[in-house]
Amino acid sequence: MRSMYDLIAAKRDGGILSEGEIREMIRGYTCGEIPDYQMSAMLMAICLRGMDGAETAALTDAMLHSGDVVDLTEFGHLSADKHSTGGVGDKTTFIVAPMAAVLGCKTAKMSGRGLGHTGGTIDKLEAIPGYRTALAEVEFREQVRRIGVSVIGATGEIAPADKMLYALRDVTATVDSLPLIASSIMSKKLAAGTAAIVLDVTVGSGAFMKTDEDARALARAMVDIGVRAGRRTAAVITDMDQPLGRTVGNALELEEVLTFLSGDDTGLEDLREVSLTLAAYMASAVHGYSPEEGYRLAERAWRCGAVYEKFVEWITEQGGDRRWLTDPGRRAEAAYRRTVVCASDGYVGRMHAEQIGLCAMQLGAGRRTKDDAIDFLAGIRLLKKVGEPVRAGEALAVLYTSREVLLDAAEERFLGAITVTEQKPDARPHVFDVIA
């Protein structure tokens, strides 16, 4: 086995590392035998020279086996998971998870908290009074077995090597590396144990991948890793050049989900198409349906109310307040709000999704640091989206927060994220492609 020095030199010169060398390198780093300075050098070499498919798969496998691996074999081929690479207003888990359960998938999902624009899936679920994000393993499995869906916070030590490497990448300018990004995401997804994985790879101003080319490359890399690991894997490339749906913020997004699941998709065409497509590919992976048949079945389950009923069942099974779900009058509202108005006539030509996300974070909906507390009631309700006509003085959005002092700066940022044009912009598709 070559020394760490020799491995760094080999990768620096464009060489290929063997599976055994990669596995030993990750083991050595996680147990403290390899120092940060050597691993930093290796990460920079990977960032500059890249990794081929076999190396990336080996790195992923080494990271996923650095900690606990969830055993979902009792659910056989029915276990399925969905993962998003992130975005603004991304609330599809709350639709796709119960939808997949209605379609016969076993969705045993472990999710994380957010750092940035808004809360993560677990933070958003905690906006529901009483919801328990931590369940004993036996309770978690029993719920999935009985009703087909459970979403909890990540437990145990899932891919601890990834946490260590990401912390190092974050301070060594090596985050932006395709094999490192792909292996980081997939090590956690594979460790979660599902037989089928559907990836929502977002692209645009509010996504990690800003260009179509980069999004496709990441999608192909992750699908390749999944296939090499023996999992049925698909990647759906979706638009994130503007927020998904019309709300950004934890409780606001859940309210929008409830509106959608109740059958009202007015102005939510993007949320409908992305959610149905993701659920269709989960059903396709599990049951062998064509994606078209999966989409048809998903849409029928939504329109007949079965997905809404499954959502309520799932949330209440985990302690969520049924009255909060079914009675809008039970939901608290932010103490302060401000309507943001347009300065000129025209069309909304662009919404810079990342800046809108940062605006929501300014209002308290997200975290700047991991120790920040989230204001569950803070966020943004979008009254206009790209391509829609606006008049001077007409409302563009409503900002919500529990701290009035935050409104001026948030309004300024929001207005800076909106471009009004004389001509109506060309429509962008909500789903660009699927790699499976």
Ligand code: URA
Given for the second form:
Amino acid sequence: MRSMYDLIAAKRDGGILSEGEIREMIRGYTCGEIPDYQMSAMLMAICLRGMDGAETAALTDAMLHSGDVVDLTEFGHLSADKHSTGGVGDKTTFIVAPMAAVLGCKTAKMSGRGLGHTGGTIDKLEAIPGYRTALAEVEFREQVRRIGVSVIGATGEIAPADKMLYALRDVTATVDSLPLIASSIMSKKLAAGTAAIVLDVTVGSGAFMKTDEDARALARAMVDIGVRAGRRTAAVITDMDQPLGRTVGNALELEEVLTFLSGDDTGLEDLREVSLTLAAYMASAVHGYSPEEGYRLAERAWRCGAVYEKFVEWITEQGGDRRWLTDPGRRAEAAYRRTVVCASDGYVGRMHAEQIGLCAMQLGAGRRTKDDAIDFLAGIRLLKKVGEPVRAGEALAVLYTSREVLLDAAEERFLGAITVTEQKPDARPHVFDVIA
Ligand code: URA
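Right, the form predicted on its own is done; let's see the coordinates for the form predicted in complex with the named molecule.
Expanding to the full complex; the earlier chain stays at the top.
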């Protein structure tokens, strides 16, 4: 067996590491035998030289087996999960999870928190009074068995090697590597145990992947890992060049989900298209329907109110306050708001999603560091989106926060994220492609 020094040198020179070497390296790093400085050098060598499919699969497998693996075998081929590579205003889990459950999938999902410009599902769920994000594994499984859906926070026992490596990548400029991103995401998804995995690979200014080419490459790498691990895996490539839907921020996004689930999708074509497509591919992976048939069934379940009912059942089953869901009068509003107006006539030509995510964070909706507290009521309501006409003096958005002092800087950032053009911009598709 080559030493860690030899492995670093081999990767630096463009060599291939064997499955056994990768497994041993991850074991050694996780138990403290391999120091951070050697692992940092290896991560940089991987960043510069890449990894082939077999190496990426081996790295994923080693990280996946560094901790607990959730046992969902009792659900056979019915268990399913969806995962987004991150975005701004991305609230699809709240729609797709109950939708897939109505379509007969056993949706057992572990989610994370937001950091930086992207939001996190667990933070959003905590905006609902009473919702329990930490269930014991037996309780989690029991709920999935009974009602078909549960979403909980990922525990520290899931892929701990990834947690350690991610922290190291974060401070050594080695996050940005396709095999490292693909293996990091997929190790957690595979450890979460579902038979089917549908990935939402976002692309654009608010996403990890800024170009179509990079998004496709990441999607292909993750689908390859999933298939090698024997899971039915599909990746849907979706637009994140502007925020999804018309709200950014925890409670605001849930309010939009409730509006959508009650059947009103006015101005929410992007949210509808992406959510129905993800649910269609989950149903397709689980039941073998064609994606078109899955889409038709998902749309029917949404329009007849079954998905709304399932959403309320799921949230209340996990302790969430039913009255908060069903009575808008019970929901608190942020103490301060500011309407942001447009300076000129034209069309919204561009909304820089990352900057809008950072603006929401600045208002209190997200975290700068992992120890920051969240203001659940803070965020942004977008009154205009790309391609819509605007007039000078017309409102573009409303900013919400519990701290008035934050409004000026947030308004400045928001205005800097918007480009007004004379010409109407070409429409971008909401769903670019599917890799299955
Ligand atoms: N999300 C992850 O979980 N890991 C990465 O490396 C990048 C995004």
